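For reference, the chain that follows is the form predicted alone, supplied as structure tokens.
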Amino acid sequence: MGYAKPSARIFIAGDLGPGLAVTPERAQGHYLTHVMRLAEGDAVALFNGRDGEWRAVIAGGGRHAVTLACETQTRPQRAEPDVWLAFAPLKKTPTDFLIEKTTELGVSRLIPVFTRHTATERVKVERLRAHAIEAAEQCERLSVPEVAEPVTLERLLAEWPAGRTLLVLDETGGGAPIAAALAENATTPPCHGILIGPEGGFSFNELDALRKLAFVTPVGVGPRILRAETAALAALSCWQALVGDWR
């Protein structure tokens, strides 16, 4: 017997398995039984990053609480694509609107990033997370991007972890295309990080030392100078087109 797809999607940080009761958090439950107005019995998909997607059903719910009960997974948890974006935080809303957008986009890890020309020099990144889980939920992917805490852009490149090819979107035009370069850089699985500059972008030094590093390969995203949120969804629609999920 086939079921109906359920209304409502919710991201739990718990296990997920058959039979297991499973209780939202009390912002979850209020979403689930006064916006969507679900009642004891209906449906909810539910995901953790981990078991996959689980069709559940409301068990029961008080005042301050709602009780799911699982049922059966409807999709297996798979491999996703790994590509990071680091990112200068913007304004509160660009920001916003770049973590929601990449995620729907497929990225596996945000990185704030301080640089010279940073607008902001707050992140607040318990908001920036709950963006992420609620485009997460919104897109049907079966993960929750990791955002990372804020980082200068020295100690991103001092830490940056051996194997794997960070994408500088260069502004200047002093970087190959970015087709080209993923081209020559793809690994199987691919494994690529992609740095995104400020509003003003990278400083002279920057772009210098950015240069320097064997890890780091200057990209361009044709001839128009785009707003750094713009930047990052289009160097990610090329990366995902090329060597990730959309191929």
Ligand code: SAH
Given for the second form:
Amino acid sequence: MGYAKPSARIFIAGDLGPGLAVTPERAQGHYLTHVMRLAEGDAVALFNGRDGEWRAVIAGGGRHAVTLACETQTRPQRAEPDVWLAFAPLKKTPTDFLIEKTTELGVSRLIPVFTRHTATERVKVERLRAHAIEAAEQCERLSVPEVAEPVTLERLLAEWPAGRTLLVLDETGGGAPIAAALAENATTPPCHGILIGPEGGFSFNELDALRKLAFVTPVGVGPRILRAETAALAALSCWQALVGDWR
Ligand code: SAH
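Could the form predicted together with this ligand be given as well, to go with the form predicted alone?
Then the entire complex follows, led off by the chain already shown.
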């Protein structure tokens, strides 16, 4: 017996399993009943990043709370490719765009990084997390990328985990073409990070310091200077196509 695909899909923090009752957050309940106009018995798809995707039905709802009953698993959990994106925060609109699009492109961790020429001083991490959740719900991911607390570039590099390559998007043309660098670095499974500079670019000292690190590979994405958010999407797309899950 086949079911129609649920019209709504939401991220749940708690556990999902056969027969489990799930109470979505208030805003999600509002979305299900008032925006999507779903009623008791209607199906909703749920995921939590651990237990795969589940078909649930609206079991009941008062004015303020909706209860969902988990029925069957529709997709088993599978690991997302392991690719981090460290980016210098941009203005509000391009940052929101970057979060949404890189979530669709399958980034596993997003790290706001303050560099010398980063123009934005404050980052509302909770807002970025909410955007990541929304994008994950919409694009049918089975997980939400983690949005890390902002760090300085120095700290990012000092705490960079052993065994993870960092591709630094170097707009000065000093790096290898990204495809060539990925072909050389294609370990199985690849475990990479990508670092994008701010609109003002990396400072001379930053690039100099980055190039000296053994885990850093400077790369280029062509002869044109891209906006930071374009560079992020271009680099992630290359990564997914050459060493990620687009193959
Ligand atoms: N203000 C700088 C450009 C910064 S572009 C200048 O005029 O030179 C913002 C970021 O996007 C850069 O720091 C770099 O990480 C990335 N980027 C843009 N175009 C790129 C390219 N062609 N190759 C590699 N990285 C690029």
